[in-house]
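This document starts with one chain, in the form predicted on its own, laid out as structure tokens.
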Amino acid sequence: MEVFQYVLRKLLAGIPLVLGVTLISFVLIVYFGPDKTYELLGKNPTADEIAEIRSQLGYDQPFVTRYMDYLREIVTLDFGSSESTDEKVSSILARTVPTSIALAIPGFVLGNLLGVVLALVAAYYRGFWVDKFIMGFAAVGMSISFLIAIIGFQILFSSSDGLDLLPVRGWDMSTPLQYIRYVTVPTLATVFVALGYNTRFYRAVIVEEMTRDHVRTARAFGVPPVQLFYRNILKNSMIPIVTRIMFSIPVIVISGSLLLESYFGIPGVGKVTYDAIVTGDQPILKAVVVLTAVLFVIAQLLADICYRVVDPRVSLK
């Protein structure tokens, strides 16, 4: 009951976030976004006819009107369909975000995963080679960009001037080994990159719970290495940990795919948010934005959950 009643406080709280994020698009992506007036008539419209598109694109109602309207499609879930393929919005995205999940999970695991463990190895050789070599690799992938990792890996494991082992584009999850195939060079790419941000990140709050009292109390009462590691400092370390890992998903799912799907013609929910906005596709881009809103939410909710899973001092208030 305790916890069923903190989540509908939770979601509850996370109403003026999303109405937030819905008034500002719909003032830049819709209110102020590209009139397709134009784009619907012929050379040399007369004014009634340019007054009729505008009635039917909704543009002659007030800015009230028009963003109710918006706020009903959110409830609802029904945005309409595309103006480039006229498809129904959602059923775009019940086709495309699976595909993005699939498409990131690797990565995102990974990344952090393997950011912890050099994090935790950098902290306990703290000034030493293999710290500094940690920390060296670190610097490399943050200052690489995403796409020049992208384009290396390609090269590396897709291109006949390199091993020519895995698919150049295209996405095929028919088997568990295709999906395999074409995962593998865009997790690489995200890994590679996502891991100098994290190693250094996961590495600077591993020291400073280093520093804790009750660190060099235990280091002090003869606690080995391993158990003072795993019980004092990183499980005292999992509050910041966590807070970063829950809050990059909505990040991974929606802005990091956008690059990678475009990229490697993936067909997921990053794909179709870059063809909207080439196209000027409001229906999608308000459907995406919302989307993103409400992720950023779930992801708050699952933080604060896990707070308390990783740290029983932590309560559900």
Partner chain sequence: MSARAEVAVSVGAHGDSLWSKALRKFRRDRVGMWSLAVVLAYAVVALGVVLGLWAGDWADVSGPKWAPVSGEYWFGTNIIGQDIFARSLYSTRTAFEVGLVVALGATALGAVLGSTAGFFSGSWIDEVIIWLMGVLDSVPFILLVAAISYTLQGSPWAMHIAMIATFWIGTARLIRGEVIKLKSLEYVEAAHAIGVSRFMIIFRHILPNTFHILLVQATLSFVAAIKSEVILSFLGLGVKDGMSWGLMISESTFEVLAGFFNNFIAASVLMFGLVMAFNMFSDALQDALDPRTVK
Given for the second form:
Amino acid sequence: MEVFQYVLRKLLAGIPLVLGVTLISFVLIVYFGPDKTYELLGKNPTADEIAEIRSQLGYDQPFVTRYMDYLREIVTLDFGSSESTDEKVSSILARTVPTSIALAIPGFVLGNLLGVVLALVAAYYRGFWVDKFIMGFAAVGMSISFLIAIIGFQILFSSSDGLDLLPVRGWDMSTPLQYIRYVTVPTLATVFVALGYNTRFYRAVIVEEMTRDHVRTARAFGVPPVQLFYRNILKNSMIPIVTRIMFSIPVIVISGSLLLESYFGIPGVGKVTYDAIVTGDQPILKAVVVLTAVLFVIAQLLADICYRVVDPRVSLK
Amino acid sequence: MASTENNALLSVRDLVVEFETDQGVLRAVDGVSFDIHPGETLGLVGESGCGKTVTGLSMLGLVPSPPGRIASGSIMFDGSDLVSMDETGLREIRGSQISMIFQEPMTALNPVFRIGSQMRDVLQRHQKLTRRQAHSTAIEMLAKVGIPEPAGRVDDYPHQLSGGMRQRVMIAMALSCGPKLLVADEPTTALDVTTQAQVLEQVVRLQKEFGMAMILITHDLGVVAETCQQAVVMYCGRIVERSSIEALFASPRHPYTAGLLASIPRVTDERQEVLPVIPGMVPDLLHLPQGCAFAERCSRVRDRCRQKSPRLELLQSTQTSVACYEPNA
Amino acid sequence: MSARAEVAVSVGAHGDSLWSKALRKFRRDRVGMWSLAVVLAYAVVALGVVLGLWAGDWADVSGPKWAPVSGEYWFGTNIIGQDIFARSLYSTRTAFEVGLVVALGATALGAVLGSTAGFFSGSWIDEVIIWLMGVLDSVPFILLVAAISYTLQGSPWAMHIAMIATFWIGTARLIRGEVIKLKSLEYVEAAHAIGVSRFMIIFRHILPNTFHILLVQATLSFVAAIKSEVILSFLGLGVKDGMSWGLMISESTFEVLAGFFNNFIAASVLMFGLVMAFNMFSDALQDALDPRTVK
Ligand SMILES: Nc1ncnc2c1ncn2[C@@H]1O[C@H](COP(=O)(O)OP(=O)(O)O)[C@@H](O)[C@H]1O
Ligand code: SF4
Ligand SMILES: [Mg+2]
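Switch from the form predicted on its own, shown above, to the form predicted together with its partner chain and output its structure.
Let's see the whole complex now, leading with the same chain.
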């Protein structure tokens, strides 16, 4: 019951955020967005034709009325149909979200898992050459552009100048093997770059926990290293770790990796979003923006609940 | 006393602890030696930063490394040298043979586990108790240190207890395996005055009950007078005076000790006098003067004090050791 | 009072001690000094382009398609015969332009909004700024760039503005926290007591004491801007007129599949060098300015 009330309160508190996002997206994408009048008209339109189209599109309505219409669509989750393909936005999302998730999951999991492992090794040997080597590697990962990493791995695995093992671009999930063939290069690029940031972040978190008083107390009572790591360091670092992971989820599910998908021509949400940006397909952009904001509110909520689970000092008030 | 006939429980010889810092090697403990016999209490006194905590941590092999390390010396405990002992050996001793309690009760316990869980963990590891046995031992220990309703408190998280209560939990945990030596690092400094007295009294009572030896680290000579048999006074990482409590309070030999004693408030005094404080500042450990580290603040300073630092030497008359060229008579 | 607060007091009390100590520490940091030297070398290249000393001919079609590395074309030529070396130099200028504009804009905006929120913490002003940060954080970055680009009708500044509009948030959060700590300090309260205006308190007494944070944040924004430029330019949302490493890399994406790497390698290596040096410089700066390690 306490949790239920808390969830409700949090969701209500998320309303201003979602409203803010809708307002910004409305102003930028719709109100000042591309003018569709002339795309819908034939050659040499008359003034009357122009006026008629403008009123069909709602361009003659005042700002507030148009914003309210926009909100109504959002509240009813009716985003309409794509302007370029006429497919319903909901069905586009249903088709593309799973692809984006399938594309992002391996890189996300490996990037975080390996990040924690490397951070741990670095933190354990901090100051020694192992630490310096790992952090040097992380610095390289941080300094290489994602795009360069993508192209580099593509050359390495998919071109005749490299190993020429994997497909150059595209996507196929029909069999596990095909999935692995297509997901490998994007995943390697993601992991390489993400590791740079993740290792640094996790090392800082772990080192901070390692130097806390209670860790010294535990050592003074003979706690062996493995247990020290689980009970005193990992459990206590969960708050920043959970925060980082939770807040990456909306980005993965909705915008996916826009760059990866458009580079490799993978039919995920990111690609759809990118195409919508290029063609000015407003219903899709609207849906993506609003759903991202809603997912952020949910991620915040889940993160809070996780905090409560890992840290008894946090109360859901 | 640091004597060669040795039935001592713990005997520290020429301990040197150094820290690697950006500005060079810092010697936090420099040639410290002392003995403790079973059941005895030794007070380790000195101003903040003089190396008390680092000395205490050395007894458990817990000097933070890097940047710190024990550079030389030996710590004989029960026939083996803790300085050369490996990590596995030390883990066996920590919390079972030698326990330590820390200055800061608010942060010394793991915030995300119940105190019962933390206490059971120690008991199950060192005493090979079952979970159930460990649980009831934990409750017994909590009762012993004066925590009301121990059966309920055992399920609390540290943040649900006051500072004084947390320090009691630490003490209960430290004593739960019946250690031979307790290192108590300013156990009451962070508490309010009334709690201080209660907690200290508790520690001393339990020490007698358990028959352990104790190193009581404090910057308060008053506390030492009440609880200890011997005292070691440190200044800038070195021992400046080591003697029995009676001798120390009757006639402090080192000018620094004398200065510390003069600054203890005396409850018996009728009028509130202005307490003398030792003038001057503690020198920076990275840039210690060539001679006696106390020279800048000392009223008895002579030329030779500035040339070479005095060694700790036994004054035959009183069995007191002093590191000073001009000790008080 | 916490250790950090004490440090802040000492900064307030005798202004430059943190800075002179940090400078001394930075000077001893070999990696830091080397990375600064590399950054400065890039800056000289960029300045030379601005002054018209070199790379003015970056757009000229002067050679054959895909000429190899030679005395005439140091890095070879691209698919239509433009000199890759000149384009690389010109792109360095673009990187500094994007980096500096965004770093200055985002840091200044973050400083103003962050300190305002912090100074008025708990009031509606603070609430509004926090809300704004949450909102901008929840809009996918590339969509924001695209949207701003629509609104500005394809202006070449859309990219800069979009980056500033999101990069200020991190700085503002830090400054807000720092200001909340600072404003309870004695000298700020004293300024209050003698009737110094709020505006003066924020901008004369509080902000200068957060300058070390701003400096580090500016270096981080600079790097983030250069890295974002590459991605945005590849997606067609970045540099509009001119040449940049991002545009060179986009040009190269099909060249590399045809086995011609000069464009890709030139842009990647130059960009990596600058970003890496800047990252290391930023690290050394943070070390030098960390109040916990300043002695
Ligand atoms: N982790 C550390 N790194 C560097 N120097 C340290 C560290 N711990 C202690 N020191 C140095 O050792 C000296 C003694 O510290 P400590 O034993 O904590 O003093 P105290 O007598 O107050 O307990 C201090 O001057 C401090 O500078
Ligand atoms: S050696 Fe000299 S300076 Fe040092 S305490 Fe003795 S008298 Fe004072
Ligand atoms: Mg201490």
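Positions refer to the first chain, counted from 1. Everything numeric here is computed off the predicted structure, so don't read it as measured data. The term rigid core refers to the most C-alpha atoms you can superpose between the two forms while keeping them within 1.5 Å.
A movement of the C-alpha atom of residue 127 falling short of 2 angstroms is seen between these two forms when the two forms are aligned on their rigid core.
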